[in-house]
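In the form predicted on its own, a lone chain appears below as structure tokens.
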Amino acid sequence: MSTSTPDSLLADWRAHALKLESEVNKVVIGQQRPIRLITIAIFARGHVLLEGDVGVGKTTLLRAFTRGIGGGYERVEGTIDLMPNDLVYHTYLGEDGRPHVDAGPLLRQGERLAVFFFNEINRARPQVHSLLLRVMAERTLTAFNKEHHFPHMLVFADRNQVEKEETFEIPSAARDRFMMEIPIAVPDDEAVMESLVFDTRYHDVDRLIENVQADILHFDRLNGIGLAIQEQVQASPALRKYALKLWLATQNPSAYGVQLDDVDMSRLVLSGSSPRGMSMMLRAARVNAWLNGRAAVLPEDIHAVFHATLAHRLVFSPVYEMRRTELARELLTHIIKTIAAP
């Protein structure tokens, strides 16, 4: 697809971006938010971490937008005996009494994987996330003496965030490779609430996504709307310059007068979010102005993604740690009032 994309196909796919969170909207209720952040992560091309309890909808969630893209989607289970092959080929014994080897969840869809949705990914050894990284970082595996390519492919990953025993939870700099971390959490609307309970409708999922108009969005073109997104989309040397600010505050939040309740700012933060944080920040945020019909980023477009592309990157001393959500989302919220807007 060409990089010079007129701006009317742009705004046509825009129509169509907007279309789809309304698709996913009617079978995912009460999760609004979430579903702007995750259509952001689509056209900014971001593979993503989903932070939230069992049972709030995320599978749901992640069938309903593949719906609204097309392509193929897979799901692996995190199991504590999850070795790296079991996402590449799966063995059995067949009638015949011989063995057989079919692809697994990574290669069955070939090129036309479009999510790839990795449940409980900390319950995995590291192994299988250093597997998954490198397909992540490369979207390409050599296997069975071929070299397969993933060009479409994203990937979400859910972590169990209850239970810790049997888990391996991924290190920060394996958390970096994620463009984003986004909660989902139960409504707390009572009537939204009620109809997840009650109506029977929400209780089929394959009947609820059908629900969900097919293709709305072409999978494979995704990757030339992105570009020329981010092409088109423009930040000025003041937005700029303010990004900046907000970047070193992370990395030294003491210094920009930043302060938390009951912490030793001193000792809080070991390390702030990376520059490729800033980039996939900075790249969301154009998205999230292309999205809001604008041609260049304002600071309400950083602080509508802030949040969700940088809190999951940020290292706390060890004595903060057992507080690092609650923390982080204090830290960042502190940061952005703290910090004066062009």
Contents of the next structure:
Amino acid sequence: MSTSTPDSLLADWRAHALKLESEVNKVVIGQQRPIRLITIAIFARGHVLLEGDVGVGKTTLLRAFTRGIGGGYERVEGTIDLMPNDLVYHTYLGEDGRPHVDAGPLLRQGERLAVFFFNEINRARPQVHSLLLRVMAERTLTAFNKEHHFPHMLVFADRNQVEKEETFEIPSAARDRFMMEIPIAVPDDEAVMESLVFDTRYHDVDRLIENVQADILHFDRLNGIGLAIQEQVQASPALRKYALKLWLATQNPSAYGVQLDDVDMSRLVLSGSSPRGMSMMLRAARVNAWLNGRAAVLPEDIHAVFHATLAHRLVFSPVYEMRRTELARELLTHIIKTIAAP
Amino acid sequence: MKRLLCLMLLCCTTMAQAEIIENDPRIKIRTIEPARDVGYTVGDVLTRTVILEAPSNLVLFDTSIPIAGSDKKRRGKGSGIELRKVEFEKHPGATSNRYVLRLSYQVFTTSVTAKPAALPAEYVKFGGKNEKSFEFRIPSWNFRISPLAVFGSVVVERDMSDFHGPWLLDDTFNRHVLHFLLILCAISLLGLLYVHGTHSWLPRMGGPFARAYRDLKKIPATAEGLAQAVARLHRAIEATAGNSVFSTTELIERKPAFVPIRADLERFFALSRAVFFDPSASPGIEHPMDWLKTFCRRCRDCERGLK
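Alt. form predicted in complex with its partner chain, vs. the form predicted on its own above:
Time for the whole complex; same chain goes first.
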């Protein structure tokens, strides 16, 4: 994988990225779009919030990626009684009858931790969110009088939008830490649906995951390659101007002529995208351009990641919050249709 | 009865001969009278020219020429025909002299009905060596004076004079109404054309690409001009599609009329990317400005449904 020039290095890594994508597509069928977005997030080094119903393949998807990129994989289930220390350690009485303390999911893999999957994050208490958000932002954790580092960790969290009882809505500040919110839906292709139900290949997840070629990428080199992509892929002045207009339009849609049916646009948006959100969007757009073999970002690259990187950052008036998924998608689509480039 | 008639005829002939005899036969007279002898009213000027041809030994005395300002009176009353101007020319010849008198009269009388009048007879004197001076009479000329206005009610059918044209009805009001309706009709027609032509004078003209094509002709063929031209075409595409467009497929989905130029649209978007976003990309167009003009014209044709 090591080559002498940055261009050839990126070309090699692009081939590996596409190989990873292809391998995951073999075991998780009918999810090409989420797989592309997760690939982008891996190389843009951003955390991902998965949104989807129960049993649609979120865990399988993440395990397949984990096998492909190598490194450690940990998973926790969000419950109402989950406490922050449950992520760090757990205590038990050993066979010797004495109490023991073992590392929790966050510490178990040490610096090898590559993917941390938090299932149903909205069932966990805000205290847990708080710890996780710090780990996400700083990739460090202080425990047992020691600073632990997770330089290669990506957090993939999941939330079930259907059930609302005994859940804690993730605050906007917490949502903003995620680079993307990726919807995982049941495939609508009948052939794919039939395969998922009748093809015995998909019945045993462990055996299915073994079909993915292991260690296609080296998880400990992803930070370096991610940085190289950001430095090599250029954004022209025209594109910067376009991105800036998109940003302003998320803050004040009506000023840019964006209008949704049956929505009071002056009251809809309380807060548009944050600077961090736009920065993450551009990082993701650069990776998309790279994956498509380009050395410069095009508006299409922004469009490819626009919904996934910005929809969860928008803060709507409480009266519209119940419809946020639908309204966010509609609003962002209208913004893209309204703002011209160049 | 016959005798009586013969006697009267003889008397008239004798009187006529006596009149002719009054003028010396050696003097020849020719007059040029006004073109018409009716239709004169107060203030009109009538000019008659009298040409007299006399032997060399006879001389016309200047003192006998009529004097301007004279008005012949009859029974103590003026005739209302005043001599305004007199011009006199003398043209001596080898055997005879020619005298030209140009007399201008002005009418100073009027009447509520047409009445007869006459330019009066004038007298000039001739004389010479061994010749006794004598008067020569310039004959009068009759004409009719017309009234300034029609007096009383006029029955048109009885006025069969061919000196005036047909009587015309007053159509001023009708003309004003006609002009107003014509203007109203023209404005309505223009309005209809404008509306049905989607804000253009004629349907399917003045569309986004037609306007862009006019603008493109004014843009210089420089690097800045190229960016300006591509941006101008983007505006036309957006106006056509009704929203921002980033690919050929988006435009064709909304406007299938552009299917025939799909390949050109692909090249345009490739050129746009090279100009604005990715300078390393090559759209493979040798003279982009010329190509853009051609492309825009083809888009305009699609817009007008010509392809």
